[in-house]
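A single chain comes next, written as structure tokens; it is the form predicted alone.
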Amino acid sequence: MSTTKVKDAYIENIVNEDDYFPVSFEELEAEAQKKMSVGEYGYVRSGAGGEETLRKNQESFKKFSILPRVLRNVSNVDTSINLFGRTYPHPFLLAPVGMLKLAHEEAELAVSKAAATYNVPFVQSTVSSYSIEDVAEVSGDSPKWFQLYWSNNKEVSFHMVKRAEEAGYEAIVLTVDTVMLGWREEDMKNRFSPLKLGFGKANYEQDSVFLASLENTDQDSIIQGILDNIFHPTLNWDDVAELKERTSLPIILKGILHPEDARLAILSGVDGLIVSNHGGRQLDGVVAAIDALPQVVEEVNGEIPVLFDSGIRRGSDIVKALRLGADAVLIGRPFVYGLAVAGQTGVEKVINNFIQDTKVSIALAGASSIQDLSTIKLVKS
């Protein structure tokens, strides 16, 4: 159980701080821009196409208003959640974000250590700047999940999953909305491709099955091999079923928006879903993730956990997503900006701010636990 005296949360953020650290997402983004190159910042900040979906992800949260309750004794707030047989103290995870050396040299090492400080699960990307084993070494037995980008050579996929399992990772997140790269105009304008620059090669250059598939193992061949493998338009439900057979870890599909796909996922035996439109980075013009969430939750009807990703910027966003049926949420761009601003310390500050903001938001809504949020109404305008 994770409880707190809510009255302390605000005080912790304004007292005994030697240096000011950005609190709002907007400030954080602005400070990160100062630290990153034009290409690096553009890659992290931008969405696909005209960025309609990127904007909708945040704007759609504003359509939901919390109708709070009062006089309910919220002096202690329990924010713990249970997922796949494990209990975590806070209702959020750090989303998989690839190539974190774009933000800071210590990349996933810094992020995983920051997450470990608060026992928050870190979901490591396939296209990491450091490998599964590197991250496991520095973060110990803290909770970690591995996000899998399918490979055209599926034996590479299965071997990466095996490596994650052997390194103590707790779940596999298969991303299903990246069968090809979205139309990213910002990267085209900046002529910037971090994959081609080698920012996401660590897991591949330490994977024996991947290396064995190459004629040469020089850096150019490794990067070309990654590009040849990472986009996978043939990925289908049979592959999901085979992946399920090849590991004992829970399989969570990330990128579900349609309730019929949620039903097919259950029929395929997956263990959980993440409602997500990839932060607006894949297909522009699709539904905001928060608008898709209620229909998926209704279809799943409690059979497996439903997590939420895309557009979380504040504690009140987390409250809204949980009230709409999410079992947990994932946070992406905010922690990347924290990494860019101040490395591991910056990520820790972002996590701590989310912890405090979420607890305060739950309490002011009139709830004392995640489960208690079911008694709080949302009004949609």
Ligand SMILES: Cc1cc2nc3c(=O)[nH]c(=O)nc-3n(C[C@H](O)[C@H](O)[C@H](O)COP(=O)(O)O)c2cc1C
Second form
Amino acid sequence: MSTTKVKDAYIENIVNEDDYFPVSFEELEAEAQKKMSVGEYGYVRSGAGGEETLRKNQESFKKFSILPRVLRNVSNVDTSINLFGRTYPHPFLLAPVGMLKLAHEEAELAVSKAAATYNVPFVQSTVSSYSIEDVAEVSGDSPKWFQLYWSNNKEVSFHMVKRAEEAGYEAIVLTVDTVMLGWREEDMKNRFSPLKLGFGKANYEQDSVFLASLENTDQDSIIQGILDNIFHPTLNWDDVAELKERTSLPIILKGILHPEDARLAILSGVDGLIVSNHGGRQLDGVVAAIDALPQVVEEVNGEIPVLFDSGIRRGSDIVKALRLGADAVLIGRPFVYGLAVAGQTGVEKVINNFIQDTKVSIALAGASSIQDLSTIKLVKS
Ligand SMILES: Cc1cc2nc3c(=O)[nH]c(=O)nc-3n(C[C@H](O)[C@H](O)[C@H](O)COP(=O)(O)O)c2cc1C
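Next, give the form predicted together with the ligand, keeping in mind that what was shown is the form predicted alone.
Full assembly next; the chain just shown is listed first.
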């Protein structure tokens, strides 16, 4: 049971004797910038095009204000959630972020171990710097999901899913908004492609079906093979149906913004959705994810879980997304910056701050659990 007494985490952070670690997102981003090369930092920070959607993702949270309740005895706050038959202690997961070696040598190993410390699900990207099996080995039986980028050679997709299933991953997240890479002006300016540098090759390098499809298996051929596979504009609902048949794990579609796509997803038999615009990194000019959430929630009407990401920076953002009907949220850039600043310890600090901030925010809104948040009003102001 994850009901815990609300302690004064704010005071704990102030009297903490440990080395100072940035608490605010803005300071964390600035510290990470000092640790990374121009190309690496630009890759993580930036959005596509003129970054209209990147900016909107955060700004749109401000349109919703919490109308809190008081005098409700919020000394015990239960932040736990249930998803796909499992209970998790906190209402957030770590979003799939590829090529984490660009932030720290320990990459996904450090992040999955940090997530395991708090029982927060870690969602591993297809294009990660360590493989499905490497991550499973260091993080034991802590909760892990696998994010799938569809491969042109779909047998590679099915094989990666099988590997994830065998390694004990609990769910498959199929990302549907990245059939090709967005128009990333910052990366073009910096002439930076982490995929070409080999930061995202681990899962392919260890995949027998992928390797068998190549004529040569030297490093250049592997990287070219990844580039050939990752551009997959043919992806469609028939592929989703076929994927559903090929695994017993829950399938969650990541990158849904339109309510009609949410309806089609339910009709295709998927188990969950993530309302997301990929942190503003795909099509610039699309709606802020938080503005798309209410209509998707209305369409889904509780039939399957609806998760949310893009723009979550602090606990009050989590309260707003949950109140708008998300069953859980995913955190992206903040943990990557934590990794860049201080490796595994940095990710642990970011996760712990989110845990405390979320608890305080739920309690100060006047709620004692995630379900209880439905009794709190959000007003547009
Ligand atoms: C550097 C970086 C790499 C990412 N790589 C992936 C990926 O491999 N697969 C994926 O589905 N999403 C990827 N995403 C998107 C995240 O899963 C998530 O949707 C996004 O970061 C949420 O927005 P936020 O960072 O503003 O919280 C990436 C995001 C960033 C910042």
